[in-house]
Every structure is written in structure tokens, then in C-alpha cells.
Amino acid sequence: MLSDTALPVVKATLPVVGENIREIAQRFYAHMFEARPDLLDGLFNRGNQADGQQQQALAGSVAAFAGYLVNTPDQLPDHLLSRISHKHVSLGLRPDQSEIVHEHLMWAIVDVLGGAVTEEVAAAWDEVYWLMANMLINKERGMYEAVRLSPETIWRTWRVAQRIQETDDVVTFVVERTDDREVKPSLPGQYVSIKLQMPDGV
């Protein structure tokens, strides 16, 4: 729940932030992968940046949970922050990560909205930021231990035993592990991320 000193301020702002949300999604990924291009290589989904996708998938869900901070605090989405946190968990990212997104977020924000973004607003929206970031975070770990593995872990090496054309645009790999690790089940709505090396060497 926001405090009482940055409830009204982000009521107050929303409806600029919400206006503005996508340039700030937009200004935040170019500044971030400019100051850390290492993000890029296999963290990120190349196709959902080059098409805009993914700062549409962080517009929404930032301003979304914002909304419900000032309009039904006792009512978050726990659908919309599932689905974040299992598709964190399918890339591995770990809790220290979030500083690097806050970082750059705040940064984005003042950008667009300039001297609009005075001490108090600025307090206000890292409150926003940081209980989204930590409510993932908590989800994260849970669904970590539920599979008994780690950001560190999570990742694993198949080799792809066969390729089956279902149809013209769809097709089915069967995969089998290359290693002693229990292979453990799928979890409902749990995302598969696949990483490989493209000709860019990315």
C-alpha cells in the first residue's frame, strides 16, 4: 500500500505519467541498453524490442499497477504480476536486477516529464516502483523454491532429438536432456524460454 504522503501525489500525477508512459518505456530501454548493452544477450527478446512489445507490455503494467495502488489498494492484480514473475523466472532474473531497471526507470521519468518531476513526485513514484518490484520479487523466490532451483540454475542445455512440421507455420521439437538433472514438471501459465546463439553472435 503507498503511504499516506505518496497517495495523493500519485493520484495527482497518474493521468501525465499514464499519458506519457510509453515515451517513458521507450526512453528508459534505449537508456539502459545504451548503458548496458550486456542485457541484450540473452535477457531480452530482440523481436518483442524491435517491434515495440515490450515497452508496451512494461507501459501497461506499471501504469496499471499504479492505478490499482490509488483506486482499489486492496485489490492488486495478482493475475498481471503472476505473469510478470513466470516470465522472470523462465529467464532467470535475479532480485539485485530490479536496481539496474529502477535506475534507469526514474531516469527515463524525469526525462520526458522534466521539472515536473519535483523531489516529491519523484519519492512518490520510487514508492510505486519499488513495492511492484518488491511484490515480484517475493513471487519470484516462492517459484523458485518450488522447483527447487535458482537464477543461476535455471538454466539448462537439451539437445533437440527431433523436428516435427506440424503445419506451414508451426512446428513441434522434441527434446531430451543432456545432463543427470531431474527434469521437473511444468507449472500452469509457466513460460519455456529458449536461448541460442544468433548469426550476430548474440
Given for the second form:
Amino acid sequence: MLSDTALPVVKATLPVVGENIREIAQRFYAHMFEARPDLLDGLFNRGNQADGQQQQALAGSVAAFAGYLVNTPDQLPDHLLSRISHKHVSLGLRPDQSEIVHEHLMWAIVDVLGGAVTEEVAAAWDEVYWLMANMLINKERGMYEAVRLSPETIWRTWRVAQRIQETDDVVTFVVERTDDREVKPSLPGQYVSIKLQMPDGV
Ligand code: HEM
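I would like to compare: after the form predicted alone, may I see the structure of the form predicted together with protoporphyrin IX containing FE?
Every component of the complex follows; first up is the chain already shown.
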């Protein structure tokens, strides 16, 4: 729940943040990758960076979450948080990485909205960010525990046993484990993140 101080400020600034979310998302990524180019080397999908729609997902979800905090604080969007957490866990994200996104997202909000971001406005959006980030971190901790894995052990090497060309643009890969760890059945809609070496060495 937002504090009594932050609530009216978020309510008043939500429309302007929403209207500018595309630009905020673009500046956020540009600034973050300039400072941390390593994040594009195997964590953030480079293909998604070429796609404006996908770029908006992260910043857009913070704005959407703020809408719930303002309008229906008793019914926060569990489906949204779960989906994001599943994606994060499939990538082995760690709680301490939240600070990176915080720093660059807040920078982008100030950069795009300029003087409208007073100290009070910045503090209110800080609260939104950390409420959401902490809810995600808790969910992600539960998901790691449920499969008895951690960000360090979530990635695993598989051998491609078969490649089946189903149609001109659809390929099925049959993979086999290369260790004696259990293979758990996937759930419908579950994310499966795949990491492989690109031609440029990344
Ligand atoms: C409050 C904090 C955060 C929010 C609201 C958030 C939100 C999102 C959303 C909405 C997606 C897309 C999910 C989907 O495709 O279904 C996503 C994906 C992702 N997030 Fe987060 N995220 C947060 C923190 C972080 C942090 C701290 C990192 C790591 C530095 C991170 C890394 C990623 C990556 C790598 C993806 C996959 C996107 C891609 O490869 O293009 N996120 N996140």
C-alpha cells in the first residue's frame, strides 16, 4: 500500500507518466545499457531491444501497477506479478539487481518529465517502484525455493538430440539432459529461457 503522502502524488502524476511511458522506456534502456553494456551480453534479449512494444513492457508494468495501487489497492494484479516473476526466475535474476533498474528507471522519469519531478514526486514513484520490486522479489524467492534452485543453479546445459523442421519457419528441438538432475514436466505457458552463443561471440 502506498503511504498517505505518496498516494495523492502518484494519483496526480499517473496520467503524465502514462502519456510519456514510451519515451521513458526508451531512455531507461538507453541509459542503463550505456552504463552497463554487460547486461546485453546474455541477460536482456537483444532482439527485444529492436522492438519498441517489448521495450515498453518493464516501464509500462510499473505504471500499470501504480494504477492498481491508486484505484484498487486491495486487489493488486497477481497475474501480472506472477508472469513477470516467472520470466525473471527463468533468467536467474537476483534480488540485488533491483537497484540497477531502480537507478535508471528513476533517471528516465526525471529526464523525460523534467521540472515536473519535484522531490515529492520522485519520492512517491520511488515508493511505487520498491513496493513492486519487493513483491516480485518475494514471489521469485518462493519460485526458486519451490524447485530447490537458486539464481546460480537455474541454468543448465542440454544436448540437442534431434532437430525437426516442422514447417518453413518452425523448428522443434528435442533436448536431452547432460547431468543426472531430475527433469520436471513443464507447465502450460511456462517460460523456457534459452541461452546460446551468437555468431559475434556474445
Ligand atoms: C520493479 C522491478 C521490475 C519490473 C516491474 C519488471 C518488469 C518486467 C516485465 C513486465 C518483463 C516482461 C515479462 C514478459 O515478457 O512477460 C520483464 C522482463 C525482464 N526483466 Fe524485469 N522487471 C523488474 C526488475 C528487473 C530487474 C532488476 C532486472 C535485471 C537487471 C530485470 C530483467 C529483466 C529481463 C532480462 C527481462 C527479459 C526481457 C528481455 O530479455 O527483453 N527486471 N521485466
